[in-house]
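What follows is a single chain, given as structure tokens, in the form predicted on its own.
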Amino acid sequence: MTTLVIGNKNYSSWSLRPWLALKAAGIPFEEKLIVLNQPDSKAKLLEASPAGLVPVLVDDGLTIWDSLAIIEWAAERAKTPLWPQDASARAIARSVSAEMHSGFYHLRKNCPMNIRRINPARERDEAVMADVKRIDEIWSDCRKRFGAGGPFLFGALSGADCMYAPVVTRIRSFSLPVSDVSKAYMDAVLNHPAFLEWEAASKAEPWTNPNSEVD
């Protein structure tokens, strides 16, 4: 049986990405949640992965400990395709996913994922807004060029949408300004059945991380 080890659903942005991908790909899996920011969290994480981080996918003795690598693993086994069928669109989808994987440091540092929290709009750091501007450009461009077949970046839900889903929650939580095209895209992500399942579970969690309870 495939097992996905994740952190708190309210806070663990990297866990959300492959969880959505496995759901979208139609791959059955068991979920194991490690509560983060507890005295024994690090020991439990190191038991799950030598990297000591979540997410971790375990399948028949194989351990994969990176979100994007798990998405690629899922794409190779998917009942429903996780990447666009068109080669050009697929290349761009992987490019924007990789940019998310390695970029947007200022947004991630200053606006942590906290699904339960909605903050009023206020002026933000210039570096944060530069990240938001770039994300808005990516979303708008993908929707314009490749989004004719559905409401997501490449029409149907793809690995790229899984990578950007935590960013969607950040923009909502911190009331950050984006274009109407991006707002419509965010609505599609936030109303996807798999995301709604994750969101409901996050709201039911009893744990709180003070480092992520920020305005």
Ligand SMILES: N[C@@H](CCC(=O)N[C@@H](CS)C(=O)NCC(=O)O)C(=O)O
Second form
Amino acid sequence: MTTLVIGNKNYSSWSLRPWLALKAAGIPFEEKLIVLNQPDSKAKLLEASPAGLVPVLVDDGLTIWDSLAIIEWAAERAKTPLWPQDASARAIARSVSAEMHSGFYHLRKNCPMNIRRINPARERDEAVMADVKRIDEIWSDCRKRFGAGGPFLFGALSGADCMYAPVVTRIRSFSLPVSDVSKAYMDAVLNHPAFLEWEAASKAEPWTNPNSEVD
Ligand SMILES: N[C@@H](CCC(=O)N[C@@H](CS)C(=O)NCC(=O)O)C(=O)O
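Alternate state requested, the form predicted together with the named molecule (shown: the form predicted on its own):
What follows is the whole complex; the chain from before opens it.
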């Protein structure tokens, strides 16, 4: 039995990443949702994992925490490969995934994931725009160098797209400017059947987190 413990689908960006990876990899799993920002959330999170954060994957008594570690676990068991077959492309896919995992602080801080919300464009901090510029550069570069086989960063959907999916939703929610190449890439992510399933569930959720309801 494989269970993925996640947070609210509308707000929990780190949960979306491995959830998409498990779906894309064709690995059956059950999900358990912990509603975040409630008085009892921390106790429930700590029950799921000593790190006290979601996502957490539990597989036959083995607990794996952290989004990227779960994506790697999924990649090792995937029926459909989650990383590019070519070694150079795979190394770049892991680089851009790691850059996302540890970076884009200003975008993440100022533009939290809120899938339901669409804000009109407005002027943003220089630091946020620098993050957006770098993201646009990564997407355009990967599409140009590795994207010939499909609409995603490395052609077929990969772990890198799972890592960037919440970034795609942030750019949509905050109407941030990106190139036409990146816009086409965003459309591919936003129309992937697994993403659409997550989005529909996020829209049906009753919970609101005021910290993430920002313009
Ligand atoms: N680096 C971690 C970050 C996990 C994380 O920050 N999760 C948030 C939800 S998106 C969380 O559990 N927040 C609950 C809390 O801070 O109490 C990962 O990649 O999985």
